[in-house]
Amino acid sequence: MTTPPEIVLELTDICLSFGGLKAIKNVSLTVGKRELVGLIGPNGAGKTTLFNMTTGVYCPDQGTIALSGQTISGLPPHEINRRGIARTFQNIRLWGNMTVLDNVRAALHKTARAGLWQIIAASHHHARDEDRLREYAREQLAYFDLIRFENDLAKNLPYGEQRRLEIARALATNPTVLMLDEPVAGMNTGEKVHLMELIKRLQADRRLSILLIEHDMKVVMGICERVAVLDYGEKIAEGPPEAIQKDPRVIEAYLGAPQTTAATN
């Protein structure tokens, strides 16, 4: 029997309402150490809302969210990021008029050792710190095969490279958990394959735990070890990809009617 991985991220009975609308209803979910978990469901199921609660955009009405055993519910986004959760967004949120390199450098501010007065004084210490951050940012770009674009404006990158840059910027903060919101949205088939390979490589090389929202089922079934399904704010299924594909509740949620006959190829 396989031993389950150590839990890194744990959501327990979380709920969130907007006025009279219950957006999330008693959802519990875990992500283990170095585990890649998929979160799927029809449009409006509550997936991004769950991401927003986990990263501090919203505070749960009830329930708890814990990172490495420490409660983070209600903390502001920058503090949750400092503690080890980084995310990307469904709609790319790069600083378009900054260079590719500066997009990554800007994410490194929390690691800078120089204090405010040293920065004001442009001290030698601050200069060394800036050199260190610049080289670290360039290392991140090299890993993502983006170093050739380092001096280009982010808005001028091809779409696939913008997606990779957003992930590079998130990882610059050295998180424990990486949350990806529809990372292959808008990509062509070749770009999707390359990004799938990159996500698996990140999981292995960086020892990351990854929670992934995605509508492309080939991506979800191809890289996720476990999949949870939301529908109308409730978790209706969870398990390995092959079981989720056959779950009648999942089929009904996506197709809008119970599955009565077996699908054929």
Ligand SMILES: Nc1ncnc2c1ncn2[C@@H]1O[C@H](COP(=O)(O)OP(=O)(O)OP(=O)(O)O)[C@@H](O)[C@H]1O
Given for the second form:
Amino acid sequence: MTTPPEIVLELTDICLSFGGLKAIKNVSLTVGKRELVGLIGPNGAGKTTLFNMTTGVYCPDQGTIALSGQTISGLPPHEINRRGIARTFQNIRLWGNMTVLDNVRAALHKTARAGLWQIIAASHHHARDEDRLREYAREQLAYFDLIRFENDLAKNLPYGEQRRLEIARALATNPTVLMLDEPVAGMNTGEKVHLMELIKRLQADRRLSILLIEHDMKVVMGICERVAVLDYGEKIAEGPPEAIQKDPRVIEAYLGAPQTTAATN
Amino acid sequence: MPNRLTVSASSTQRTFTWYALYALVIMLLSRTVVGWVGAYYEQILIFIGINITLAVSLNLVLGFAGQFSIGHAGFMALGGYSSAALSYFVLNPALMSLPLDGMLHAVLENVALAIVLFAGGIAAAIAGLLVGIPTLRLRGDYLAIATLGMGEIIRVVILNTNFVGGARGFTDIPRWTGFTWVYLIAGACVLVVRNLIASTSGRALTALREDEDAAAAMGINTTRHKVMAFVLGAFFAGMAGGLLAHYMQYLHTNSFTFLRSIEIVVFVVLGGGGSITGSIIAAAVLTVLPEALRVAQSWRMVSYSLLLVIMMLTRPQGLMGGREFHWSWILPRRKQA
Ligand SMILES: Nc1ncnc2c1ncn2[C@@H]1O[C@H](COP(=O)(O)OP(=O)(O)OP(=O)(O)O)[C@@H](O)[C@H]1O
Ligand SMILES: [Mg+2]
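Form predicted alone done, so how does the form predicted in complex with the ligand look?
In what comes next, the whole complex appears, and the chain from above leads the way.
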């Protein structure tokens, strides 16, 4: 085997409760440099909650989260994004009444260099900065095959395009770690394959580390180098896809309880 | 690339050229038409200008940043009273004590007005900063109630401050302003808000209106942007208060109850949140309407309210529905080659 990649994102012994409900119990997880890690588990296992903690929506009750060796748990979401983590949401959360172009440009906000006074006086410095942002945003849209929608409102895009735009928007913040919460949910098989190929290509082109939540085991098995399984807030298994598929605890988590067998979406 | 640079480099000039041109037109109007129409119509025009400033500045907070603030009258009161205090107690006595001829006196009076208006704006902006930092963490209805309370607190404090007149009202404020200044400030307000929203900060504000959590997740410091919008809005509301003070020569806290705040909210909502031209049109129409409805006599305010209800029912997204007026709406489009 090759040597394991350098660790970029590291969750150590994380716990989180909502009132009496222990949503996350002592979970540890790492994502290596340019690694694509899958996070699977039945409904309500705590996958999204783990994302929310990593991106600063919740602060863990216990444990630490580190990005490239620096602790980020406890920082506000915008600061965590600036440090290099970007995400998408399970139920798409685009800025619906903004254009497709502006969704990406707004995400480029932190790279804007013009100050408030330059903006108000419409200085040429600001105008040049605007040109740069627009150009960059359009390149991003072209990469995601969204350029023909650039002036449409985000809410008017077809579903699959909305999913892609959300990824494009996250990438515009120039992350080192990209976290995707069920990016192919609600798509047909053809669309799923297409988007998974795009994600794989992205990872190579942009030297990204990706953590990806997915319900459908088949999808994850296809592209992930490593898979972690969450069930009732606990990590019950972790390893290469083939091993995970055969793991009796995973099979039980997915097939054991009758109500979770419909673990497709 | 060089082509683009030359285009961009002229944008500051373009901004100032437009504003200078606008100022020229305003001054010309004030020397001609405004004089001809008489005091009654001049007063209506001045109220329109003040209301435009209020509506556009609140639109930045409410329409673009999506923060439901209903304390705008409080900022207006603070700006009005502090600028009036400065002119009444300091600058006007100083101006009077100088043995000046007419021309120089007029010039200095305008300088003094600029100073007190700015001071009023700054006072309101500081209040906006102090109030905004704790309250802008609240969302929706909670923020509305907090800002409403804030506006009332400002009003009650002024009501109980004796040296600015208290319950008697602040009288004998020098009359330093008229049509020209009111519209110079309104134009500046429109210009600043327009440039801001067309910029990266404006997109950040709109993003946080559309989905605050997503905005934060994309690296936008939501609290900072909300406070910025709030402070800028308060600044222009304060200036509007100062203009009112130095036109009416009299201030009373009764003019700044939360009903006044609601009135400004109505301008924004009716014009269409997120549309500057919408705010301008709504502020103008709703200032004229109660006057025009004088023919309805005792049914005046009833018909005013009824018209509001009808407008909201037929066009809930507001007059402009978040879009801006563009010349291409009325001028024939140039044929494409
Ligand atoms: N803000 C919250 N307050 C209270 N309980 C919550 C909150 N967020 C999540 N939970 C609970 O935590 C548990 C984990 O939820 P989570 O959304 O993380 O699951 P998930 O693995 O993403 O599920 P799914 O596959 O359905 O998206 C669930 O029982 C959920 O009800
Ligand atoms: Mg989930």
